[in-house]
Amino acid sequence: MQHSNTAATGSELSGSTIAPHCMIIEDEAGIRSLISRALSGHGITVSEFGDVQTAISSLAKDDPKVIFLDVSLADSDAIDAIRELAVHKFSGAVQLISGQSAGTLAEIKKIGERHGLRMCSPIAKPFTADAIYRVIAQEESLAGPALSEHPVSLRDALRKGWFELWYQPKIDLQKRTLVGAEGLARVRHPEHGLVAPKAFLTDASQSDLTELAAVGVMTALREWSIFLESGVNLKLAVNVSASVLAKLPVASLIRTYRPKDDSWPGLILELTEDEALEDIDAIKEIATQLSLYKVSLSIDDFGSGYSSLKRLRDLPFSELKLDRCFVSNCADNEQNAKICETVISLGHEFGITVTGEGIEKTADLLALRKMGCDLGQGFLFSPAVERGDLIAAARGRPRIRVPGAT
């Protein structure tokens, strides 16, 4: 008895090997429905099973990252359960859900734990869909590719080719459609494999920093033209800080290095909002240049620091991005809602596209379609993936997920 939810379906955006995979083993078809939504509303596939032969028949083609395990199920237990994943050596984690009792759970979870398995902290029912978000939060393994947090010298990362552009999808929220990326610094170590940005950012010098910008744009540059030997044309965006974009040459890096085809949409280079602010004269002037070239100014984060778009407007830029902390909750928040809705409203007014920055809940993008925002990434859709598997989803294979896509 299985039912497989591949979290991408009809129009919905899709690539081969981004989102991570769940099994639910749950005799109660309502029960797992429940977990399936919360868990297709981040983007992550499912698998549904009413018994645990079936499950286990199909543990190794499904390779799931986490299994929700009923303690009771209509022919067997959680415990026969345990015994069989320990068996198939099982390396992701388990999930129990049950309306047993505290202790029962506990003991169970123990059991789990002496077979060898990773077991999660217990789940009582009834319950709602905030506890497999809970879930979802905590567990690594949904949540992307580890990254490791050794110290590492951006030089020597820059000097020995070790930099890598990870690129987060950017989609259209009205058209429901993948229409850009932000790309990402990354740095693949030979030995502590890919490294997170403040292990090489940290300690970085201010002309460590500026080679990185340089580097970063040459590689959006480039890849883009990958991309659209692939097929795809998308719109790249990468992250400068103002203080950086004031020492680049970064008008003559576009001339040299922009893609000469007449499709090139052009470049987004991000700032934060109260970076823009320091100089708006230099910043303008940097900003007028480069839209000679295709290439536009975005500001990060907005609504974080202490300005307002009237201030804003004098800067010629085409995007602002509504800060996560506002994003996060906006559906059920009033304060939240309130405050996206007027960036959206007056973002508008200016011409200007709004996107939605750490979308993480279905609840959410609905609500911030429903006020007209323009773009939106985060979690929800996908977190930041390689080139091939953004070309992947692109063109249209599981699994980055547009939610209410028809």
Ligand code: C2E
Contents of the next structure:
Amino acid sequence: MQHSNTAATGSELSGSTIAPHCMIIEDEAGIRSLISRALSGHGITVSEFGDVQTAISSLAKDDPKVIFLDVSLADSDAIDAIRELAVHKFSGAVQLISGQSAGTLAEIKKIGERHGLRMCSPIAKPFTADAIYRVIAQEESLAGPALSEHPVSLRDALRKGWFELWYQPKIDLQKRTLVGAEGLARVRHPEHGLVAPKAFLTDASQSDLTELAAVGVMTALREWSIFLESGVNLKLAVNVSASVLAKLPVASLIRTYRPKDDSWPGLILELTEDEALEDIDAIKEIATQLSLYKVSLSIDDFGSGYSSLKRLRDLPFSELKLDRCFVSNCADNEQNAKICETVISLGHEFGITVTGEGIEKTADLLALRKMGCDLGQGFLFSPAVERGDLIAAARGRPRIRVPGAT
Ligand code: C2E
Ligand code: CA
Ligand code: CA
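To complete the pair, please output the form predicted in complex with this ligand; the form predicted on its own was given just before.
Shown next: the complete complex, the earlier chain at its head.
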């Protein structure tokens, strides 16, 4: 087994963990830079080309997920590019951008499809950054796979072994390193594909939720060792509601399944508030017992519950996760900025790590970093990905870039 000398933890990353890459083929510099800015703001790396030939010669090296392709270029056009991309068996998406008529664009889209390319709905010029954001949101390779929201029985999923943990990286915002990951539940349904938590948590019974928590904890403990065998030592977290935690024989689960390796950094249980958090003494007792096994509690979605401040005072949390609704636009929205600042300094007064959730924009990342926020996660760095993809990214493949790093 490899140990932490080759592990990614603490290693300096020069950019986002799993930054997808896009290519722009456009002869107008102004339009290139508009698209490029919109993409980079979302942590996507970009290469820009004014002509088809140079772009094609970089195709294998750059491996773009999406190519933004202008229809009329100075010395060639989108149809030339389409033929070349087909020859090179390009498997990403092609996003046409043009001032041509809708009819011409539809025709060129069909030509691309006939050549076996995956063509997105064209964007008409002039366009705004919002049109680019919509492409990012829709494109699976950029925002993570679209999850099905088809209702699924949690009981079925657990019985049939359809449960998986997907991992969203946690980045140390000050040191710019990958330090951990939050495990998020997914169900791989044979008909509906990858299913979002909402679709199997909403109607689940307490006993199924308790079983889910046990399976989640065991999975994270088991998979930590698989990460380590690949040279990646990450502090993992799983989600548990307070009432489920109170019912779970969690200490004995941890004792049985915890990795015996000295380099295990422990596990975080992210607690969402519910009525069980009223029983401060019971939760304190569990927290104290868990601390014997390097397991700590984190308060999830902080700020979204009315009684959070009291919880912070009364309970031994080691981490506070600043809810996405405050992180979003904290660079421009004064109220959100104030809340983030207050929560971060409050957390620090209590000696707690503060993690910003749902960071989508470089500007918000920079603002949080300036406010002294410790850790961050969000689509800017990466959506939740399969374990193997996180290992590949942590080991420096294919692209590692922390957006906004100066
Ligand atoms: P959460 O704990 O607040 O998890 C973060 C959610 O926000 C995840 O959604 C994640 O994919 C999403 N997210 C992360 N970064 C961004 C971003 O930059 N922008 C946006 N718009 N969203 C982002 P997901 O995976 O759908 O999970 C939703 C909720 O389901 C979680 O919220 C958590 O409360 C619950 N959940 C997930 N896994 C489990 C589990 O294993 N057990 C339990 N009890 N609950 C779980
Ligand atoms: Ca969480
Ligand atoms: Ca959360």
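Bear in mind the structure is a predicted one, so any value in this text is a computation, not a measurement. Take the two forms, find the largest set of C-alpha atoms that superpose within 1.5 Å, and that set is the rigid core. Numbering follows the first chain given and starts at 1.
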- request: Taking the rigid core as the superposition reference, indicate whether the CA of Lys109 shifts 2 angstroms or more between these two forms.
  value: yes
